Amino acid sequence: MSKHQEIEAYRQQLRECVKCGTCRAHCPVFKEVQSEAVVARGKISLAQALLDGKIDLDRHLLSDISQCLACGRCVKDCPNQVPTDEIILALRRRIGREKGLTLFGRGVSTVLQRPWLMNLLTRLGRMFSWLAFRKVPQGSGLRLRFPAPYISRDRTIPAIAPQAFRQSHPEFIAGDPDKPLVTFFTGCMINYMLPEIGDSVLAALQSLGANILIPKDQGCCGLPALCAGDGAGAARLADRNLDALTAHKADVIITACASCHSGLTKHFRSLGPDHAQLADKVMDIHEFLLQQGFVEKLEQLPRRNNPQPVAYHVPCHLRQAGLKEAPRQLLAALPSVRLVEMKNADSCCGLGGTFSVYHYDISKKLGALKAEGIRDSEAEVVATACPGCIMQLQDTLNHAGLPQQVCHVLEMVAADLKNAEPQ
């Protein structure tokens, strides 16, 4: 089985963090709770202590390592580029190796791994959803009726899809002959609660002629278990895509959520040779759309009078690949949409896999940040690139008593394609 690093194997990255603090700056959690254990150089030091034998893993330790939200504006913003959030990954996993998984840690992972298990919950849930969950109003989500473990009461979580995306379409939709072999990583969000981000991506690939296949026994891409410390279940399901995703000669390999792209990208290129050619055949779609042309046939529709005000977040996790600016490309070109500038557009939603989960007062802080940008930009829609900020987001927006939709990218570009069709 594959293997992500140890935590030894970062001793020379470790010794290259100056103590300077400039990741203090940047760093939104540090912001809210203003602890030097919180911030990447306390991290750092934490684990050379750990290393150097002269500190345990106590639980001190456990909850300043889980304060993390692997942003990556420490990476980003640090002289000598330290990867402060592969450490703290590392250091996770040394900790679910040698002190266990939480309990919710255990739970998602042993459900990951288990399609069929995931399959026969989904289905419970869409059958108990209503003595369970009460509607948020103007329907943007559910909120339980009862406390649960983990899960606030006041949360919002979208609603399980009637039928998964995976199953309601063929594994393979043929296209012209002479365009590529687009294969679809769909991921667990677009898969089990938003499968019309799936519908709106195919439509994109199909008004391009694309071949599309989406391989029924593609799994997680691992990265909810690799934030929860399980570094052997996480790679797990990196072996199963592998698996899933190299048993047909795709030309490219296409993601629509920002998570699930640096999944299969970053956290996959450590694992082998094997995974890191797979790797480099994986794109987000957005990108591909740009490569494609996809601006300038955008451009080509009908203009629309008084085009909607949207604004534009941007998920961490493109940001850290580079990639931020395609999806504002693609609206900017939206003859539907007039793109508004949005206040802390890039900063984090307060999501950050299981931070969330584990600290929900600050996350609701820092979407209260984001809740302000959205409000004064005056937009009607917040259009992002990655499922789990649209849940994030909903949930901002419905604790600051905000009208607003938070919605995909594609599902924007998929109305104004189906739009320009003739009636």
Second form
Amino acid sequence: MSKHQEIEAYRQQLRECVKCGTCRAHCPVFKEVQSEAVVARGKISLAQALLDGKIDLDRHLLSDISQCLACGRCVKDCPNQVPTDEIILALRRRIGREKGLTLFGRGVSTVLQRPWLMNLLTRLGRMFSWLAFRKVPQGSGLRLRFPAPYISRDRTIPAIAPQAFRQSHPEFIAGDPDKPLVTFFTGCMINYMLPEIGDSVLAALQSLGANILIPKDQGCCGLPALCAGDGAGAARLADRNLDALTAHKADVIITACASCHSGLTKHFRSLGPDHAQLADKVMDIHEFLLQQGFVEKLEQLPRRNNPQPVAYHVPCHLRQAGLKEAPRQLLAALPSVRLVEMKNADSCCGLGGTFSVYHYDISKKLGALKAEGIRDSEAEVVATACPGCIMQLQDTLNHAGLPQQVCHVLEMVAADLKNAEPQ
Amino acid sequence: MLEKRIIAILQDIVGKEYVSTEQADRICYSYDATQQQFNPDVVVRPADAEQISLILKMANAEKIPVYPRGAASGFTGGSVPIKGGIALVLTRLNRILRIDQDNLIAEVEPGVITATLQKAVEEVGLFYPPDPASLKFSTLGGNVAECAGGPRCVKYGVTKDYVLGMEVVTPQGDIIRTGGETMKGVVGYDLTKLMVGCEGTLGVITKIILKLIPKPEAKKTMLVMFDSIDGAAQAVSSIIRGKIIPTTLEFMDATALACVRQNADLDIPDAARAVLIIEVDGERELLERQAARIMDIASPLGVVHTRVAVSDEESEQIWQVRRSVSPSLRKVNPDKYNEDICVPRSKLPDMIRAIEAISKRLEIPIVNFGHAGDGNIHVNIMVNRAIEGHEEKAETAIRDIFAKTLELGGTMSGEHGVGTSKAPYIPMELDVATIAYMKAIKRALDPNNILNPGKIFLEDQ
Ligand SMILES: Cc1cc2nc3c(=O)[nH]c(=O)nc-3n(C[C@H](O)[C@H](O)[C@H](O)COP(=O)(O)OP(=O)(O)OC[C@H]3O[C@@H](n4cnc5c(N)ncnc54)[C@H](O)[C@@H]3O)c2cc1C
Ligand code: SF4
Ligand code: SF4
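Would you mind giving the form predicted together with the partner chain, to go alongside the form predicted alone above?
And the full complex, kicking off with our chain again.
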């Protein structure tokens, strides 16, 4: 059984915050909100006050604690590496337990813990989406026709896939017997919304001759539940994935979603030795491809005339894991891509788990910062390594009325692999 | 707690959403980098000088303390609301009003982050030199109120050397202007100099006119390693005596090096007992010659190894070594008292030797690093409050270090200010008549003592 740490367990780490204020230079939410209560130093002070009984879990405090993207910038740039992101999640779990989850948080947890429900809902959603949504005139995506709880009316979201990824693929795809056995952890976004990313991952893995396992029993990585403050739910999901992913002795477990990667590594490592052992096997697809010498392979593909200008958006969860350059290296090696720089490539897209649901206005401002960088760049395509970022960036571009397309790095890789095949 | 009536007035002045009495906000505006905590009764975030003027007039009538606050990165408790009252948060005044390339000046509001201004002026080939290590988050208002310095100040001077004029709201709520935008000006008292470094006790700064200079064409960074701290200290005095003023002349002692050696990207041999980071800047052709002259002077003083950065990246690696010192000191002992004494540059070797002797005598580690080129040493007395007697030893060390500093003709604080942390020691440096003169100014301008009360001077001094 997995178990999260209580907020009390962070007492010593809370003390290591020396109140220097460095985090004020790095927190994206603080940059927009400019209130000390949302920056790491403030949140740490609030956590300390809570432990010392100097403040109650009142409405105001709840709102402050909710204002975090879990992007990890404050930790990385803190001189004492105080784990503010973990502390905030521990606070949210405490809040979830003592005050109950919000309606939305409850919804997220209920649905994501029940794949049958998710399947049913997506099927219904597909059938009725013409009723609830209309297509965004320019750009790609859907917009709600009428108000719905927790989804802002002007938010655009991708269409639900005709068939879930895991339902349209066998559980095992044999490759070269000498090649490694790779487990593919798809995550919800790829499974239900953007299965074409999953197909691209398969194409890349197959070009290496890998044997691929797509366990049917895998579920949500647990990060949305964790962000919503549902500790128990997140722990249940983790246990279930532990079973599903250890059932077969794969050499490596691949993710193509930066958030799932964080869920299966950082989050898993906090849950006990069994989970931590599994976490050691998890690799981001880009990291894995680099390790397998994929760059050399791509460089051997015939060069193309007029490669397309592509910019890369760094997902916070890869940045945090120290993997932010891996996707860039793959992109740079692609024959049809001319990698271009954009301003704010490193800044957060604004999604932040459940953050953008509660704080869509701030989320949009962070998005606007991205749009500015994209507008001023030469890029025709923005490639990134996280389906969550893709959804948020597409929404951002729809709002800004920009023509650029957003896609996953692996989609570009798969397209070039296909182009190189003999016709 | 303040009466509802007062809160209503404040809400009228700045708008409801910019006034908070929530416990969460009171906690979050209670501290600065000293880690002392005193909750204000109310947090107010005004938008402009007019609002601040109304707030101060009301505070005067009602005798409510007002504590100006920038980013609260201060090292001496300057913004901490030790008597409750109003935390006056100035970060909404954050516009760069203009960058005047004809006259090389910038006009800014006080809430602008130091680095934001530097980036903006560098984009048009200009330069704002003062570079406190906190520049990515400290505000220019806080920099002016503390007269902040940084590594580049050896050559370029500190914040006060760049302030030409200001708009200030006086403690009684009048809006006044000091100085102007000309390079010269002697009409009336130099109120600009009075306001710089006043630690928010004499007025609230609402606009600042800053002098800019052309951005130097190139720079060269060197890491020079010595076999003794004495050699490094002597090198500093000799370089200055040799009539060379590098851009920066930073030093780190053996303990500081031990703290960073492990994590540094650079190889720092064990034989290195102290290092100097020396940077020169200016026209590209002149840099080689300057660097060579500096090495000629330093070499006979026990240099064991030298690294010269050949790229910006390598220069950054060298600076990273310096910047990682302060945070990594926890490895020595969990609690630190950090002082920033400043002595005449020729006395640096004497001061370092004295600190080493005090450390030995009291048996507590004291780590030294800082802006050697200014004679400004960051003295870090590392203790463990959990161990009995450590706190007393730290007190003794501070007094002894201050006494020696003053004996050598130095000052207790080069750049961090007095605030609450150094207030008890002020009589060691200033005589009775001088303190009385300063207090007379404060009393005349702020008869009700409502603006940042309890700072610089202890009440009973
Ligand atoms: C990691 C770190 C490194 C640092 N390095 C340096 C360094 O190298 N050199 C250096 O000099 N300092 C350094 N400091 C100290 C600190 O950053 C400076 O004193 C800085 O100038 C404070 O700016 P602030 O905006 O944080 O001001 P605050 O801490 O908010 O306030 C400082 C003082 O200024 C007053 N004040 C603020 N704004 C105004 C205003 N508009 N009008 C009137 N009064 C005002 C406040 O009342 C208070 O007395 C460092 C601090 C940290 C945490
Ligand atoms: S950077 Fe780290 S130590 Fe500094 S105030 Fe923020 S959380 Fe605290
Ligand atoms: S995790 Fe990101 S959003 Fe949350 S406090 Fe840290 S820097 Fe801010």
